[in-house]
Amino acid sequence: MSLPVLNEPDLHLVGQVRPAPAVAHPLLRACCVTVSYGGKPAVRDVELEIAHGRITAIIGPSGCGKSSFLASLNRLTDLIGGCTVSGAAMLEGHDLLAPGVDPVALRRRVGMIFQKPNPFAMSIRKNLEMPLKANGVRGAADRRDLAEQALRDVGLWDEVSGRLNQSALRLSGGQQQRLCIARAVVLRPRLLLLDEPCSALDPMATQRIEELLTELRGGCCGLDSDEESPLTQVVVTHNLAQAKRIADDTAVFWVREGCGVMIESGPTESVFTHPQEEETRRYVSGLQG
């Protein structure tokens, strides 16, 4: 994908808010990123490095801003009226906010799930291929190998190998959003975001899909190689026990003087049991929010 190469700008501190500590190997770097509507600021000033091969969990009380920094990883703010998005999130040198950025291409290296799941109102195999074929993959046997690996790699394989042509909308909701996941890592994403997307599941389907990222963090193939490669996940949660099982690294986010900010971030462990911010003590000891 050929994205505009931008000159990173540097982090500053913002107000009171605690800055991000450095990641070794970051695969992404926001940089002052505000989320407005209508002009009022959504979110502001995010400074967070996500580090490359690792699972990052954004926790905080509703209206925070999580989920709107989380859409703007994606562009999925540019289809908002009256949204607007500055500063920068360097990826791999790009910057994904920058103008001109083609959103098609960012979305095949940056995947997105959704808190209900979303399968296309089609087949299990179409729901794959199609967007295979939207990618350039034009042999019907690599697309068709390619969906079978991406199903392997989400576990669905040998529930739904014997029903390809039924419509996914069968499916229960704990598969769909497999599915879903598939349909993601079907085009080997550089990242995957993903928005609360066991909130619709039972506790059975959910520990699944928690199992799932973390074996996709592993590494996962597909359109572009046959060789693993570590998965980069950002999830968006409520559930402070989730994050704590599943998250290498934690960010909270907080709303200070009516706007939503990250006040801090580090090691899953670290900010459970060592916050260094009085509003993350109380709020992952369940006292406030």
Given for the second form:
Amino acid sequence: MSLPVLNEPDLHLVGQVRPAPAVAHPLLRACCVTVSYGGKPAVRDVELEIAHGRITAIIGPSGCGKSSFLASLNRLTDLIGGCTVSGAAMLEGHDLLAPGVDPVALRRRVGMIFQKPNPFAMSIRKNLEMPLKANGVRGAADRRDLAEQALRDVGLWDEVSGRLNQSALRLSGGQQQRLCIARAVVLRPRLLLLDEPCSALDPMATQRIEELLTELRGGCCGLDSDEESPLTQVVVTHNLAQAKRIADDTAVFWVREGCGVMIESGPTESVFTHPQEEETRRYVSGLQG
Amino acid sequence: MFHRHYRLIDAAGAVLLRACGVVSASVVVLIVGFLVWKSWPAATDIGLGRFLVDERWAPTSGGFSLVAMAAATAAVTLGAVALAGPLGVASALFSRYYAPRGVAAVYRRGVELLAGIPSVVFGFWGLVTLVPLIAVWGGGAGASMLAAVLVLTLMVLPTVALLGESALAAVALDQRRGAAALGLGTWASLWRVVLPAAAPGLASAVLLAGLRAVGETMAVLMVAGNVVRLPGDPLAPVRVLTANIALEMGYAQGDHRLALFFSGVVLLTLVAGGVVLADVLERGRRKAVRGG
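Switch over from the form predicted alone to the form predicted together with its partner chain, please.
Then the entire complex follows, led off by the chain already shown.
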């Protein structure tokens, strides 16, 4: 089966046909997603809608399969030996878990940020320009402009514009994480997955990242820089206050019968103030988890 | 009571370990000292300049030029490194990223086995298989610089492959995940992220292979033909410095003997320079990893 949209190799076309962001219009719908390691499910039967142009937080105690579920959404689970994913995850009408989908092409549209900032061992400039080059942006001038725009988008430009040729590893942890976000948004993904993006950072750096994520939700410039489009995000976090601060929607994962499940989801406000499940009530009030 | 007991064991252990350290360090110092001491008269009796400017190597009749043999050592080493470097890196990439798990394990064992084959066996194989083949395909006697390069390539290949693989393995998983998350396929991840990050480690693997090639005597001696002449035609025979020492030490007297000791100093200097360079590269690698 061919999936023209997901397999689209030309980045200039990606994102040109944008549905108007409607409230709670789902960009991604996970149906019965189960992630197993060596045949043993880590998280089972997740049913979740990710609303377009909003930030969805996934919260829950350690070992409840939040990160496994997240990694399945851009098929990074393919890289883990013995890991299998079943179910369906419909991104704009196409199942990204289907066997015919090219995971490399998918990951250009669904970016990911990790807990530990992972800039490449090369200059700041090359960290941004290399992925563009690898993804087919031909002109050197285009790459330079896009890299600058991405650095402006994440508020790094004023801090690093004088030392773009220095190693990215010399930046502070918070700067490195913002560089990683710049590197992801410059490819203009439809969806950005963030796996505890602030848990290795101090409170000030965390605040910068949180501000940045809410700004990006409003719109960022990417490959077609005249037009801003909202960036849908899914954030796995252990920090309940962070979920309250930045997430529009929240999904709660829990461990039941030795396996991770999603127990409830909805607008953050209602999940925190009127939880449906007893576990959620105890967790969000700090009594358990 | 118990405290005294443990302190005694600690003290004895420290003395023993220090003694071992002193012995191994002093062996190195003694070898270097011996070599310099034995070859020192070469500077006074023969004169260092003559090793460069004499017309030829004829030590029994007053010709002490080491130029042709030093050039042969350099040419054979560079040739072997030029072949074994890319092959070894490709082999490391294959066994780390492309081979299925079972195949990779068997393959790695094979490479380790190759590393353990005694050099005289390589020489023997070269002599009975490679040299006749070169004689048939290229003409001439077969024993040649080309034969020496090919045998050395096989001998240093496992050094590059095994050290190169650990250099690749040292590239952190999060770098590879990061590359994958940016829509880079396997080859693009390797080419654009993993290889640049592993470059200093790969370079020191190649350098160590080169050092091994410089020092290799037996296999080269058996296939190179051992005629003292400037390297040029790959099908012509050459004699390298190490082979020269092995061939002539048995009967050398007087200035001839001195000259052989001095060529040992030349080899040692080459290798020491390589070790220093490897150390500089290693520091570069650590710096790149730390970002300092």
